[in-house]
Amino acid sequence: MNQNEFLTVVLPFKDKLFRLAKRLLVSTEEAEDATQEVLVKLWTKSDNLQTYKSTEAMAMTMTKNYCLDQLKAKRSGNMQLVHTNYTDGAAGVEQTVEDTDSLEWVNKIMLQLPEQQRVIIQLRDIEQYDFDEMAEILKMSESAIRVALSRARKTIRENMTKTHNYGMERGR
């Protein structure tokens, strides 16, 4: 595989690799390093890439594993999941403040989720992966992913409901 063929295969999902790395590692610099490392590993395997069912799924798995290895090496307890693609068109100041506050609460709640649930939310709700692709990336069954996703969403929903109903009387 020559360089142009490699770029044709890899460029469509390069940004997804970076976003996953950024979600797991938080630091932009570390995410860039992780993406670069994965791309280098893919280049070293470039002659065999056609043998894989999905190069993108393999690359996402490599990125996830590399980031988790980095986190274990650092023993970092400050992982964050930040949705940097959040934009609010022409909302008023009040709505913008409320949305920002809600997003901060969601991020805080997500920090409390188990690592696996965080990755599943990232892949499904942010990166828009299908369940079969996620199963391949995470080496889990689709049903296990659906259960974990449901639990993560339920946890987020319940905590957001508690946050928004704090101090309000019930039964009225």
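Here the structure is a predicted model, which means the values were calculated and not measured. Rigid core here is just the name for the largest C-alpha set that superposes within 1.5 Å across the two forms. Numbering follows the first chain given and starts at 1. First, how it differs from the form predicted together with the partner chain.
- Residue 156 is among the residues whose C-alpha shifts by 2 Å or more between the two forms once the rigid core is aligned.
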Contents of the next structure:
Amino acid sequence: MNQNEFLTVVLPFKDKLFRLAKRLLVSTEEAEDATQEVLVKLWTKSDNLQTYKSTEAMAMTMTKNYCLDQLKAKRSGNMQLVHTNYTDGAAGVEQTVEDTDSLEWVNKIMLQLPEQQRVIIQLRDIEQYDFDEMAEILKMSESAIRVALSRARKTIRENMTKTHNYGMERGR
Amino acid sequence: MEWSEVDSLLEKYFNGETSLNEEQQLRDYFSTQVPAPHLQQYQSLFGYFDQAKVEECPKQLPIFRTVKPARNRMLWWSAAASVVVLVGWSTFALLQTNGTEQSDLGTYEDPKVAFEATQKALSMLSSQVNVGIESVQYIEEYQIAKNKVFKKPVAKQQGS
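Alongside the form predicted on its own that was just displayed, please also present the structure of the form predicted together with the partner chain.
Then the entire complex follows, led off by the chain already shown.
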């Protein structure tokens, strides 16, 4: 497989890898690095890519695992301060309400979810994968995915309703 | 879409039971219509999903230009190295064989002369082989002395 062939395979889902990486790592730069890292790994395997059932699913799995490893390494390496800087989306309600951009606070609410649920929301509600593909990417059963998805959506709703109601009361 | 319909779809949605198609209906509803007041809080959620889907990786990917050549360069270096080794080794081997040609000892043309020369060489060798055998004879003395000291085993052997 030469470079052009590889790019035609990879380019359609390159941005999906990036968005998944960003969902987990939060920082754009780190997500870019993760995307590159995964694509380079894929490139080294490119000679037998055809033998894999779905290159995209494999790339998504690799991205997820890579990002989770990065997060784990950060936590164990006493880098927590850097990390909590990013996840500061878990800040107080007051600050969330002050965010003028309502889409931005949805983003912050999503950051409060556990990583696994964030990945599931990303795959389903943003990338719109069907459950078969998600099962392949996550190596989970469909029912387990549905349970986690429901839990994640309800958590988002709860947090949004909280801030929504609070905003309303404050507005009066 | 009616409110009640949206309500029931949302109920399914939060239970993780909607299909992709139904989720698309929800997205469409929230992006095209002014939602009912009690549904307004979900507008930003679905709006966010739509917005998040179009974000692109800002970094272009120059990596494959650097990765593949790196691999090739490796290949070229190893090829060059092996050529150097091969050339070096073969010139060395060539010099060696040239050296042996110079120290050629010559040969015999006539088989009879060659036979005599061989016999002479072999007899010279065999006469030299036995040199020093006398000095080994002394070792026999040790055996005799040992037999004198350890009489019993010898006597036993004689007795039996």
